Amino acid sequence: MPAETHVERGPLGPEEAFALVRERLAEILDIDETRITRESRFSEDLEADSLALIELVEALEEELGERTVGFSVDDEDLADLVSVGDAVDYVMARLQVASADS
């Protein structure tokens, strides 16, 4: 059985959200996770293009959709996500909305 099936699926805190965003972004950009901080800007610091951000959103929706029913990222909000910290804050806000709706 894959290790992922044994992962705790409880509420996600800011540090866990950051770790998830950092891990998925490192995979998508094929860079070392240590290059990614909360202050890292997607395009300027990490050279992430819009396709990479869409891949990140899809990965987050897949992962977090398993944890929280109704978790989604609105396409029109992508332009507001400039840094990794913005993405983490957005994820936390969306998780609160999804939890309140369920």
Second form
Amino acid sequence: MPAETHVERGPLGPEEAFALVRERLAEILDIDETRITRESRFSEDLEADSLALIELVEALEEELGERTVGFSVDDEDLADLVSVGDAVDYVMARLQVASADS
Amino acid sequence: MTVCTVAVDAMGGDRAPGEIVNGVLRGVEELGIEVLLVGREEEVTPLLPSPLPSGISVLDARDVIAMDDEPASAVRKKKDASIVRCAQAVRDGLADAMVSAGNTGAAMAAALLRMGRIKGVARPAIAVPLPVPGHGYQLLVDAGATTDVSPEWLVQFAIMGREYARVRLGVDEPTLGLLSIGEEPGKGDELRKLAYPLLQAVPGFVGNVEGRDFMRAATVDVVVTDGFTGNVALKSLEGALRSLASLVFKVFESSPEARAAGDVVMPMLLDAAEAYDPELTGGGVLLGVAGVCVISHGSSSANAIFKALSVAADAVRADVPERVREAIANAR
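Given the form predicted on its own above, what does the protein look like in the form predicted in complex with the partner chain?
Let's see the whole complex now, leading with the same chain.
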């Protein structure tokens, strides 16, 4: 059962994942969280460059790696993440993979 | 006062690890610092005297980021690379600063990803000192950390550069200029035109400067530009100075009379030319990250590493990251 890998804080739902992505991205881009929606595109709407995305990935790996052993992001998948919603969906999928593997 | 510890990338640069280790040995002896040499233990340790001199320790790091590796993804993929472990050592409190002569982009990415960014700083910038004959140095910010910038980021570079100029140049109220293609406010591309009015709110801003204002007295203390233009300018200056030096040598070899004159003048010229040697400036400092990171020339000799260690120790003692954080916070 996936929940057994989530130590202390329990499994992460899509809303919580979105909140986490939004919070970290707002810190990295130094913008207000309210500017970030699921539909926001990294490049066009938020002016996030590739380094900002890697900062986001590192932050997510650090945060989620503590909750779900084995959570990681494959750099080759980054090019497919166009919007914040894509990133949230990707995080949820990777969490499932990590949970299944552990 | 606690002893400053510098993490040094033993594997970074064209002349690593030999010249790096030699520079470290001198630094520990003369600067009163301690050094954590980070790199492949089996390559680094044989270069050190036995027993290990006091103040030097070795941290084994198995990987190396090559000069042609893509910086950010290399930092992510090669987590045990010497340059990454240096930045991590600063983050974890094992060292107060890092020095690397390796891949500049990777040093920047490692520092950014491991040490973190100072709040309010969008992107870091490299501050490089340019010699001004008879007048010390001028700072170029950014010399190549962030190539694509917004007008607001240039303002941050100006604020960070001005604060660091106080430490590096010893000037209380440094002046700033925006590098452009004309002195008038309307001159330049869209980026410069948009940045100019924003920069007017930064203390010390005197307006646009041109390429000819580099390395000249009575211009500005800090030249602000994007990392792309800054790097092109820096390499152009290096190339032009090399070309000029080769012209001078040719002139003094052109006839017996010129050779005789050269015998008299050349020692003085060579002494004076030392001021232009990029090896002696100690490298650039990465501004905007939450730690001290000194980036040296890829071809750094032991002497260059020694100077870089001195620059790093000075930046730690002056608490440059905290000064930059305060300057950025006060400007918001």
